[in-house]
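Form predicted alone, single chain, as structure tokens, below.
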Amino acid sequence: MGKPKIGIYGLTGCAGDQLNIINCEDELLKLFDIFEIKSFVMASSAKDEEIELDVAFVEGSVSTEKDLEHLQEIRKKSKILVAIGHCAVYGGVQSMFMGNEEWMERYKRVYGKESAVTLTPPLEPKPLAAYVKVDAVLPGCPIEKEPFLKLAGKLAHGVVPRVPDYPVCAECKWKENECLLLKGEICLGPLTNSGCGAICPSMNIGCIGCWGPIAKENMKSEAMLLMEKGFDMDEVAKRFAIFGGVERAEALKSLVSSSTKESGK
């Protein structure tokens, strides 16, 4: 059958996901032995963009017309497309206050009038799935070494993995961590995809949701709990927006407002 041919690409983002792949160090040699790397500009200037790929890993959000063109080219030549990192999967922090029709005004305040911009025309930052079919995802900001190697191993055996459908709280319980919500810390673990190994809560730092929201999040229960604990709900809404976007933050505010009216407070 030969080695699977793969490409690793980056759109608009910090390149942290590609860097963490390079940081696999000893395992990287095995990775290059198992796969035939056809394009990975962060690791090598040698590349072949004409050949069909078995798997393409893409990080970064679609934030410019050039990003979109590049993504569509990658999708066309790839059998399997994997979105890696929060930007590719959910849009990233650059999309946290998007969706309110004000993004172009902010863009102009930073770069000047649109006519004066000579770079590729901008787009409202969105995840890959907003434009093309995505076959698998690996969340994280950035992705972690172990989950990436597990993902690559499964793909090498022809298995397309899925993101776990249980929250970070499950990983905290497996590690016997004391719940930070009970210690007065804002934590989005109940609403966040697992897979990170509960790194932040294990260090007594509240989860900020960088693995993205679980498919069936019970935002209402989380909002009620945070209200009961007396947290500043404006601060909580900001925490929701970082990796969940403005729509998720607005949904939280709406729940809080409705509950406040019902309780007569």
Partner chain sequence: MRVFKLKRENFIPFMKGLSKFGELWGPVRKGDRYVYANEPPEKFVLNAIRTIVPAKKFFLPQKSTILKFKNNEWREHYDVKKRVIFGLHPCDIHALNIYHKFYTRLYPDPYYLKNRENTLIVGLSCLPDENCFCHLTDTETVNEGFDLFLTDLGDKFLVWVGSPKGDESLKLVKDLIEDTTQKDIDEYVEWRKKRRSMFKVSLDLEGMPEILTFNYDSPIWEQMGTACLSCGTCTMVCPSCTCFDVDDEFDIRTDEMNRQRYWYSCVFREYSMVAGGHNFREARSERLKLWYTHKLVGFMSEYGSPACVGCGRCVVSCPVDINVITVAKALLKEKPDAFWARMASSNVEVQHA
Contents of the next structure:
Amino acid sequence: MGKPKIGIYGLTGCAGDQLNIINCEDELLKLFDIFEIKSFVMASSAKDEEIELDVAFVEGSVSTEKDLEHLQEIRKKSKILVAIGHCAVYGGVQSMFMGNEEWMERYKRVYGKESAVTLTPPLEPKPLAAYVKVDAVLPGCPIEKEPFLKLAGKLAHGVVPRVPDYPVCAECKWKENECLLLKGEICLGPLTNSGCGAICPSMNIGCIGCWGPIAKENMKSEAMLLMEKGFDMDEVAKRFAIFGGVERAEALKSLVSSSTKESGK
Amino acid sequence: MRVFKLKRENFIPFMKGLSKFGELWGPVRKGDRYVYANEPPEKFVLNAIRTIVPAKKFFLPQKSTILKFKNNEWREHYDVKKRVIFGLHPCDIHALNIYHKFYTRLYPDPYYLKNRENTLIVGLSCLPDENCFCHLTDTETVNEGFDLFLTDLGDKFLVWVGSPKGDESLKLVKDLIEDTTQKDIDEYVEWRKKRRSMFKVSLDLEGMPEILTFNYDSPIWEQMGTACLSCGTCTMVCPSCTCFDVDDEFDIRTDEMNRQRYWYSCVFREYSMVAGGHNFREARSERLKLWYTHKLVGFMSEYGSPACVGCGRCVVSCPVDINVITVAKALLKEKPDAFWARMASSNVEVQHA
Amino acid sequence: MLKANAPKCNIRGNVVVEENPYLPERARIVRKFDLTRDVRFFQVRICDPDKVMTWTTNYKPGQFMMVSLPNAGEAPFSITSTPSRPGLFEFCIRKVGRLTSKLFELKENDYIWLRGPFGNGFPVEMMYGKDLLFVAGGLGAAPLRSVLLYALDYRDRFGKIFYLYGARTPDDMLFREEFFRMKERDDFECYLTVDADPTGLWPFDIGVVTSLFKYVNVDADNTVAIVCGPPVMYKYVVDEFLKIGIPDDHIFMTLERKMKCGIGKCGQCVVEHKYTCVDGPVFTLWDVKNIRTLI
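Could I see the form predicted in complex with its partner chain next, after the form predicted alone?
Full complex below, order starting with the chain above.
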């Protein structure tokens, strides 16, 4: 098998994920050794956009018409498309009000009149999977070096990696940490994808959920638990929303409305 | 069993003497709890109660490489150190005995055995806190599974010798130990009485196998499933939980493939999910039910005793209070003081500003 | 239930390990071809010539092997060949996940890695002198082919043999041509059916597999019944067995679970206190009644 051809692309986001790939300083040469990098705008001027790719890494959310076009082009020429970083996987912080009718209102408030930004028509920010088939994901805000290298190790053999089905708590216990929830702090560990190595809880900081919501999360239980510990619903809902992305936004609405109902009793 | 006496002032030299066997590990403080750490014996906390993670981490590490692959060949990979592990309480040693039975049956696990061979287990007596219930699981004393066991009688320790390896290790500290006297034995008997009177938990755990069997379709599983966060903490901290998962990691730095195994949990979503997506235990309640029936009923059928040793780790670790005590109470129709039960009866105060 | 051997001990009574049960053995793909749209047949041979014969004769029909590719993972597959025809292992592999997708990319002479064989397998000795009734559905034909071929290779040790096999369409039938030829044999009865026949060319029965029971004529008390197929099928087939009057402990089924170790350690195949990989994958109807959530 020849070297897999890869491309690394960015849509709307802070480009932090691409930056963290460049930050793999000691391993960069090794990465170039394993992969044939065909496009990496941030790191290299060499661009070969015509060629078919084995793997495309895409960061950022789809937030403009141009993003969408770009994404569709990448999808067309890539065998495996990997969403990297929270924006690409879940929609990013910018999607936390997803589905909210007032999106255009907010947009105008930030950018003034609708026509103020004229380069490309804006879209409500969404993750890649809202538009194209995504084969693998690497969450994180931003992605971390070690998980990225592990992912690269899988892709080097053409194996499509999967996200672990367990939350941050598992890795947190491997590291023998005390449970911050039990100490009365807001920690989103139980709702969040693992892979980061439970960095924050290991420093006694509650998980903020930057690896995105785990599949089939039990948000209701965690919300009620936090409320029993004295936090109010608004604060809890805000925490949940920050890295909740598109997936959680909808569930959060019904959670907030049901808790409002219950408090009315 | 051979028993010796160790004066308290000789404890540190005793541990230092044993450390000639291997790295010295013992319970040290971490926040409000304890962990086994490789520290000098001066740092060991002699009245430590239940470490966050049990001693199983020495025998089945949280994450370890079991095989390496290079040039089309898989090779075994061992990362074994000689260790002295101090401070295991009777419940911890009972749990290790369960581990031993489990990991040596049918196809013995070479990694477990290598780690076990290279470990000197030095037990330590303890006094129970309000969450200990080893008196209900018949694990408050221990007769086998340790090399040495220290009973803390204040100004002295009794040193029980539990294995040929333990006997051998005493040669490293032979100047520090002395024979026991009748007075020591009397004090020990008194100490046992005192210890026995300190247990707070009272519950019919012995009846659990039947009660669990009869309550297989009880609504409490659904209630617990509603509250369970599927975080896996219960299984990570349980000293008799043995499950693991395996994955290959290709290290691009060394061009080596590592087959790794790491702690896994039956409460995780994909635990019973086969390729193609069919999940034999889709519901959280089903997965919880498996944990409790396996631990309290299933083990009974296989090994003659349940797999719970009453260490109380689940009691102090589950954020939503799903643990052996609250589950047993609920099955016995005593109303448990637990978040999951409160959540089920919707008594949780929900405030929305 | 059948168990694997007890561990070996040294003079001190300590358990010793002779072979690391986690260590895979390299094998070579000898032949492969598609059985259906998504199921491929693999014939493999252990690379180490000293191990070929011991490995391929010392297993029971119904056992499985852990098949792996570095980096893609490891999964259990039932052996579809029989120890009565040693030299090669055969597997039917359906493309469903990460590992199987990679397996489908392999060509002849490529390496795969095997561990095993594991599991209890069918108690073939106990079946001597008995009538055998096989019922397979879809991919369930893979493990049943092993025990069927075994019985045919030692034909004189068994009574009457019935083999009922149902697939969704003619295209979904594994070993279709092999079974067509078997239908011509007069030393056992082979009945095939399909749920639907879009081709219009299917010459045999059309309908669910239970509709084939009308052909069955066995001595119920002296019959061993074996079923393997998709989970939904078991209940209906077992009902038919019971109608005939076959005792619970003569009804065998082989079940699928997630397995990571194959040796009763990782826990992921556990059902109550039974580890499917060592206590199964072959269970009797009594086990199914006794162990909840088995099927």
